[in-house]
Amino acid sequence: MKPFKPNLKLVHPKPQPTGRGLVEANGFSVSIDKTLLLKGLSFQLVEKQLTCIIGPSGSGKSTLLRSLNRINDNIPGFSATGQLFYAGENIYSPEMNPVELRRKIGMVFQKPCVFPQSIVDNVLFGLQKRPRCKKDRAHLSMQPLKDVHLWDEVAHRLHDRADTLSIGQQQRLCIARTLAIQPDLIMLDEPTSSLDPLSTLAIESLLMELKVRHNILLVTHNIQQARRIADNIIFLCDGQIVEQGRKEDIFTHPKKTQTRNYLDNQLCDC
């Protein structure tokens, strides 16, 4: 079968924004032992557009993607003040139902993270209810993979392990994998790290894809990246928002004297 060729040009599909904040942010902070980590954050989401969140190593990123989804709930000392919002509804409040959240707002890591099972039970891992029949399986799981460009690699070994596919593969397969529970929002964290150059951008050009479906939350450390595929540009430093917007804004004309020194040396002096 012929590997996924990704499109070199990264084209952006012309999605179509309702302009509704899917996800509002309005003074959220985090403390994890008393450390403040998140300090006041208040941005919106637009749906069906890619957003990505920059800045420098221990400012905040990964923290603000995994308390969207609650991930951190249960990391001792962890406490969240101020208004988090996904589709209108407050994430921390107590009627939250934390693993519902996580089935309309998906997870991909930095690491592809595969099971060790068969690629068809990776799939539908999230799934409720998984079919027993292999061929009912082999037919649900279609779709996702052909959403990340892997039916044609993997069709005739569904049923071998997961860990047996390269690296590049692999993280396609975790998008699969998120794609396969229907999520309104998919984040991704730093999800080409580890990835080869090739690899790096098969993810991209999937990502630019997706988008037009799906709202995308990503973070980088890579600043070409961003330039190439994000809509809008939210740039983060020690906790803190220091500028966002559109990418062309961001880019071209920065508003703030530290997002123009680290787009151009990524030093942060904040």
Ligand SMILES: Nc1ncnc2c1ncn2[C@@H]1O[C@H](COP(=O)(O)OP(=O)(O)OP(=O)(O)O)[C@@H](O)[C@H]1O
Contents of the next structure:
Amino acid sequence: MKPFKPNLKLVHPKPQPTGRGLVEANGFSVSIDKTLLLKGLSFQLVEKQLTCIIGPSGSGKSTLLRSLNRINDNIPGFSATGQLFYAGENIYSPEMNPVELRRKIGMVFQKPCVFPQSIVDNVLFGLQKRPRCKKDRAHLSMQPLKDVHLWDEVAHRLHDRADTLSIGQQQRLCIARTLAIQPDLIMLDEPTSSLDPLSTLAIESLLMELKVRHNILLVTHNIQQARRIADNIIFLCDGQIVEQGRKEDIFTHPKKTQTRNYLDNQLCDC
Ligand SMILES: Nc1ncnc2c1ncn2[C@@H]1O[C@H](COP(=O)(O)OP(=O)(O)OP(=O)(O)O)[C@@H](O)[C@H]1O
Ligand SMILES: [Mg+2]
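Mind giving me the form predicted in complex with this ligand, seeing as the form predicted alone was just shown?
Every component of the complex follows; first up is the chain already shown.
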């Protein structure tokens, strides 16, 4: 089958980033068929910080994440306009290799998505070269599993199938799989929405540890979660950024009434 090519003709041919953020969007818009889903977004992601995207259902949070690592390319009718840069490189330039891009920008989904393989093989799934010997594979999987505090729980059963783990353990395994490819940016789309409170807190403290070394972009519906762990907030509604800034400013002195309403009762009249 011929690979689908997104409509990129409207993207400015030689846009220039300001160099102020690891990710930088300037008037970035996305349409599917003729429906505009993201409307002229402009923001920058500061390095080694955790940015939370909050906003009501259907506001475009997942669309934004999926546009950042170009998973949306395969949707028929997808088109992007404006500018979106990663480390100064135009994400939608014809020269950008989406497979390479996804090695730098890892993604964790809402529901833990483990493959029907062993725990070890799940961790090493994204690596270009995987050792053949079981012992070497186990050794290579150790650090990512330690990073997500799963090693002690699974060290004795590394070659068991990953779907025998609890849901919370599976989600940590998915984060380990993302860490194994050593991405610069980790994007997580509501990673705790299917987890119990204890597993949620485990993931939250893990993200707090990881942000020292990684850049993290987290979509959450959980305002308290954003309050606990975010450095920065982007509030998205109806495909537009209503307000963005440091967590302290957004939570204590929101500039917009819509932001205040959303933070108070998660209602939005955008
Ligand atoms: N493949 C698609 N084709 C057509 N419309 C789409 C597609 N994917 C998403 N949309 C639409 O884009 C809008 C934004 O969807 P998106 O999934 O990004 O929202 P969200 O903020 O992540 O919502 P939620 O919090 O429920 O996950 C919605 O109106 C959705 O129906
Ligand atoms: Mg979503």
